[in-house]
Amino acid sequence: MDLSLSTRTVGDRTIVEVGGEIDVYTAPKLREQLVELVNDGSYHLVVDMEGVDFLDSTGLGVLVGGLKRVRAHEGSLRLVCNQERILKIFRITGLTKVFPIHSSVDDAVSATD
């Protein structure tokens, strides 16, 4: 399966809608998108993972890398996910302590840093 990406802006947040599988083959596409957004001055990102079917360690690494990039500019990276199989990966790896995870884009956008 491929990876689909689209972006939109809501206030000062940039929403990255991700669909498909984030794995060793598709993660570079997500990495490039996150790097481009930060280079263009978008430091408050919301990654909407509701359309993600699969996430592996490479995908986790890309998200952590994105978080480091925005934090270097005093920004934020929030995740939107309520799929149990994906949330379980974040819990097992301890990344629920690193990423703010919200159940909807609206919740993520309205959350304070």
Second form
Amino acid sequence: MDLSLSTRTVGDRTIVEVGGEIDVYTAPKLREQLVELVNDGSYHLVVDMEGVDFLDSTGLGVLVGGLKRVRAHEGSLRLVCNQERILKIFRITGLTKVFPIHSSVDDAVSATD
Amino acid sequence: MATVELRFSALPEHVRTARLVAAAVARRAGVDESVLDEVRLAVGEACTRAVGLHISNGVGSPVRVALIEDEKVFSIEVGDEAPGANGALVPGARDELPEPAAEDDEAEGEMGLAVISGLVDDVEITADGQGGIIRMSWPATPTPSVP
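With the form predicted alone in hand, show me what the form predicted together with the partner chain looks like.
Shown next: the complete complex, the earlier chain at its head.
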């Protein structure tokens, strides 16, 4: 199982749909994608994790790095996730306090701070 | 002796293999299905950390994973050969979660330990001059094997 990435825009938001496994081997691809988006001027990101089968701390590090980059441009990074096993990882690392986590892409797209 | 032993070159692409093998052996050992996701994640974190330590210390030897099936316990030992790298982290490493992770890519190593500590109740981290070992255990109820 590899990592799949696709992006689309809805209004001023860029949706990054992630599928497969995010670990120490595949996380650099996600990092590249996020860096590229920010470099291209997309500062409001929604990372859709509904297709993610596995996430580890390397993946968390990349998401935190992405958040840091968009915030440098007054941007936002929202997550879409309903999977308990993935949400658990955010909880035990305290990152539920750092990321806005939504139950659907629509919800994340319409959310404002 | 370990039920299954795995030695792999310290490269990121092999961590997934270690996860898959560990989960398969854990299932066979009678670890509850609901816990297998945790086993998979914890062994992946431990291996990721070991791979990182080998790479950053220029250690050419493989990472060792021992999967040990005892009567009512299934244990995993992940050993690295990074000299003394674990030492500073041992005191309190198992009970203290760091502050909500620093907003930095470099926080990954510490986050790995935080994930292990948060997931696994029975975890022991030791290190000496020759390297470190993360030992994790889960309860297991073996069922008679059917050929």
